[in-house]
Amino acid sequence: MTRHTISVLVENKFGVLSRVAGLFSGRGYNIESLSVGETLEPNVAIMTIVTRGDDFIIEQITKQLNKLIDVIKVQDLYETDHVEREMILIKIAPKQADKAEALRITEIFRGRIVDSSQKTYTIQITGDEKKVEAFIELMKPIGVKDIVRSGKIALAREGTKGK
């Protein structure tokens, strides 16, 4: 089963998110990641949905999404050149001996410390999935206390067809 990122432009109305999520759950499809936000037009929102499936399943998902009344446009970004990013907030509790290493790794990954206390740092990292995963793996031995992930957001590149 291949992982697909599906971009769904919808009317920004009450209940749209519920109908989209219901479409997935009603057919037994899993949503691995879901991110929703307004576009330049406040009455239009964009959903970025990450799911897995073979060609037939993804085709069914896109067809069913297109049938929903508040859906404006559906685009499977799998075959499209696109930019994707995710953000994480990760709280670490490094030992005194590991604090400099944690700060060094954060700098290498172009992260920002957004909160700190005497015992913890909360770090913000943005990037593609591989970058985020690599940062998390490097922080585990230092002492990860908590992680929150935004989910993937993505936009097709302008004027391109395939990867």
Second form
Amino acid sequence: MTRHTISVLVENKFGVLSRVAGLFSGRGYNIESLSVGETLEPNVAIMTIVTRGDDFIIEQITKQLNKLIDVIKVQDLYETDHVEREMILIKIAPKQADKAEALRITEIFRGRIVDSSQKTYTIQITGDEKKVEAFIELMKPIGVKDIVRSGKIALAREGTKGK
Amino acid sequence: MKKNGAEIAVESLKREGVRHIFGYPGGVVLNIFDVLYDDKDIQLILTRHEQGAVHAADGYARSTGKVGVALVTSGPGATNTITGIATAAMDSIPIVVITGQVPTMLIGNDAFQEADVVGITRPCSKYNYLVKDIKDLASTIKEAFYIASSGRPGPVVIDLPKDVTSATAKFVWPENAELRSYKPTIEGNKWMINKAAEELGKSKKPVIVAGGGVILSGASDEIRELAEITSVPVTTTLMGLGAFPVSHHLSLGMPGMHGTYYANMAIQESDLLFAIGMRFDDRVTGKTDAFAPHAKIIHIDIDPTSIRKNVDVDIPIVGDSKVVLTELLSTLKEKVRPQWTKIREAWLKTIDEWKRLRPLSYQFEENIIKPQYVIERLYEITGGDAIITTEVGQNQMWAAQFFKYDKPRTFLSSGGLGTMGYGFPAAIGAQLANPGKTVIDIAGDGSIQMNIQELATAVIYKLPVKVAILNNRYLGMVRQWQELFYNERYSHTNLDVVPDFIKLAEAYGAVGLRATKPSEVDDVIKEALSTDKPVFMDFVVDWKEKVYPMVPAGAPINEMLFDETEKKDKKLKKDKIVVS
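May I ask for the structure of the form predicted in complex with its partner chain now, the form predicted alone having been displayed?
Expanding to the full complex; the earlier chain stays at the top.
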């Protein structure tokens, strides 16, 4: 079982997300993360799907995605050199003594404080999965109140061929 | 000149060549029914249930290759079509189902007779539409027919809100439907086709397995030519029956769970399995790990997801069966090898030996009708010149085994979904599309009652469908499993002698005939065939009869049970069989 990031170009119209989601749920495949957005062409959207499976399952997933009428192009980025990023917003409630440490770590991770209250900071972090995970781990002892993750987005690197 | 949505819908259907619609009216489709009221070109066949309408459209499509059309109302009208849509989807049958929808303003309001039809039909249709703007209506219908009938065919649903049918717009008919995101692969990869030709040349023990895709693409002649010039035996799956003549000396009949001994043995012993337009269904493969263990596999299919889904494939060829086979045949002819017959001699001899050893058989009895006998007689008396539809269960398997299909589109059966209640309305659709042709639904006493209301449709439209009810007073196939695998505990499979099918047929204005002894069978069949009305033939058959050979679910397909072995080692089987 390996994890694959699959980039799917689709017609930007209602119902397409449910067709893609239904493809996974109907076969018992799991979506680890999913993000959707418009492309330069407003009637085309791009979905970045992170899923897990052995070669057979991944082959079926990409074929089934291609088979959907509204899917224009499918690219399994596992085979391609690519960059991926994820963004999280994390709300922490540090004790007075931990505040400086929290801010220092945020700086090391090139995060930004995007909101603060008397007791909490909300921090924005972007990066690949490892970086994001590491940041969350460091914040846990300080006191995490809330966390949201954007889901991964990814693009193939220019001028590279398959690995 | 402007038209309203209902007129645009009907005009679009005409442009697609539609002459018949199977349907049932209701509140939100009144505008369309109003247009159809005095339309000269399109006839609406009023069924008695929406499920019947969709199966009839399906039977119409299977028997002709044209797109079948059904038209129903919203809510319950639409939900009643689901079984029909799923049936067509599993067997790749091109139909277009138009469902009415509540006015766009009310969608999502839990309005009267509202259902989320696009949501409900998404996983069981090839594609579906909710038309929200009248400007999209004509192009949607054009696209729907294109999607339904191209690539791997399937059902397409168009959900049509009432206000769209009453809005007006200029009618603009698009000449082409082109979708940038939908481009089925038709031509096979040449390199792969060459490799396939090479393997065919080398193989000593090849088998062709032809499926429903061969019928859908109209590749029967090509299969026959391929088999004959290369001396390769052909087995046809349930969906492929008719793709290759069963009476041909190279035919192995049907493989799989209730397949012939020789088809299953040939697959298991083969060194090359050439699968064409079939999808390795579990009813065909049995235990996949033990399926065709010595064979290289070549697989032609238009749907890439069918390839390497259930079994691993050595030479995958994505494309239309007919186009790929035509290419393959020209490749083969370039390097025709007259010694082919010679190379295969030993193999064909082995197969003939298997055929001799265990032909399809049953024990004829004087005093009680064996269901297989009825089917044999139907075959003999019609001379095979009939369209056979089936229900699901024992009737379906016996109809597959004992009637010999020599032509495509003459055997219509719900193979994938296994829908009881399919055969009768499908026969009505097939009869409408093939006037003058003998159409027989081979049914069980259970299945026929699942859409028996359509007898009214057959009577009123004077569609002289014949129904051969193999009446064993049981849900026979389930009872067979209970006997073999559940210690003869016949939990809720006994249907008793209700109803009286003769009286029932007569109540509808049809004809009812009954045979209780083998000696009466011919008379009943002959009388039914000479009647120009729909006929229920009630054959009171031996309830104990079982379908053999049988491969228990999950077993390798060469581990078949036969009538005589069953009696001996019943206990043994019970212990080792995993039922699914």
